[in-house]
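First, one chain by itself: the form predicted on its own, in structure tokens.
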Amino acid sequence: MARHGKIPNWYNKDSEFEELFHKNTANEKITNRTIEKILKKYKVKTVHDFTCGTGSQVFYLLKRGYQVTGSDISPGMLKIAARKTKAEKIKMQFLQGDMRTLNVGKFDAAITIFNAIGHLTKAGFEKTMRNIYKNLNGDGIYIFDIINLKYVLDKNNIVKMSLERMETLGDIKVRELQHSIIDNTGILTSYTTFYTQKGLEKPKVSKNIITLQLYTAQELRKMLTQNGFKVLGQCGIDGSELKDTKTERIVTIAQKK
């Protein structure tokens, strides 16, 4: 069992897999459109992505006229993001830093997307809230998402989260299999196996375990209120109305009080 609260080494060791299975997916496009819609609603101009990974949200928002900076705790992910700036011919630098402590300035909005806060303990998430509060302008907003605990616990929804997929990386085929379990504290543990095969050679096998602390929508509202924020709204990742046991990923929008 992985120790929860420690950022997984997988994001460095297998960062190329993360990019391979998440770039230009329907899920990524839906997520980015939802974020952009929220930013427009609240007339945001400057954004800092505290968990930018390989830069999905950063590049998307830059191309749409926002002033965006990005940081991440993982050198492996940032290496890929830097490589993409050259390919995109964009002049910018990504920062390495921890969302719980990094001080980068004042912004209209801060984001932490794709379940990033789930890697933290509850105390770590509250520390992140307080740090992000310091990095926001007077009426700045914080946007984040996390898998909905009530969804996972309802019926057999956790089975629906199992996956099997295959992609190609150069001349190598990469197959990913994943299944998850949930405990009584709301920690989701996902077990993933990767098979990488070059041509007809014997496949190489690698495994990892990642844990995520999940929350209900009500828990998130309470924690934000206790840490200086006013909750402006919650919805599904596609912007749809939040439904307790039907919405898989909760997007929360909170404003600095």
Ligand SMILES: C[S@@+](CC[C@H](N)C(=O)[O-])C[C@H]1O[C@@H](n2cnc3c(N)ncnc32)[C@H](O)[C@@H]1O
The other form holds:
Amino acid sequence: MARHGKIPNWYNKDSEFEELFHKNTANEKITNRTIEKILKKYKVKTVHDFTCGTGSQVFYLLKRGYQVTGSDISPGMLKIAARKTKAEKIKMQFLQGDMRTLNVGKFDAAITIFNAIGHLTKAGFEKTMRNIYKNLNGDGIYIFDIINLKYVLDKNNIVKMSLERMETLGDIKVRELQHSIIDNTGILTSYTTFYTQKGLEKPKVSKNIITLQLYTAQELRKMLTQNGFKVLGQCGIDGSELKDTKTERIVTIAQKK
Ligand SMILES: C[S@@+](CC[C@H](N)C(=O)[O-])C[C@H]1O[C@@H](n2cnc3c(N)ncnc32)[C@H](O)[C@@H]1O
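Can you give me the structure for the form predicted together with the named molecule, which would complement the form predicted on its own we have just seen?
Okay, now the whole complex, with that chain kicking things off.
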């Protein structure tokens, strides 16, 4: 069993695969549109993305006129983000830093998207809330998402989260297989295998175990309230109304009190 709370090495080791399977997906588009709608609703101008990864939200929001900066703990992910600034003809520098401690300034909004806070322990997430609080303007907002623990525990939903997919990288085929289990502390452990195969040559196999701390919507509200925030709303990743066991990924919007 992997120890939870350590930043997965795979963000450095297999960051190219993370980018390959994540970019331009329907999931990515839906997520970014929802974030944008929320930013618009709260008249946000400046945003810091504390878990920017390869820059999915940063590039999307920059193109829509927001002033955006980004940081992440993983050099492997930041290397790809930097490469993308060249391709996108955008001049910006990403920072390497830990969302629990990084001090970057004062923003209208802070974001940590795509289950990023799941990598932290509960204590680490509370530390992050207090740190993000310090990096926000007076009535600044914090937006994040995380898989809903109640959804995963309901019926056989965990099986629906299994996946098998394939992408092409030049003349190489990359196949990803993943299944997960959940324990009684709400930690989801996902077992992922990547098969990288050039033509019909013998494939290279890379195995990863990633853990994510999941939360219920109620628990998130309680933690935010105890750490200086007022919860403005919670919804599904597509902006839909939050439903206890039906919503798979919860988006939470909290404001500095
Ligand atoms: C699933 S990726 C999401 C990246 C990006 N937001 C997106 O949607 O593509 C989660 C990111 O969180 C980052 N991360 C994990 N723990 C972190 C920490 N303590 N501080 C900053 N970044 C962290 C990882 O390096 C990874 O890039």
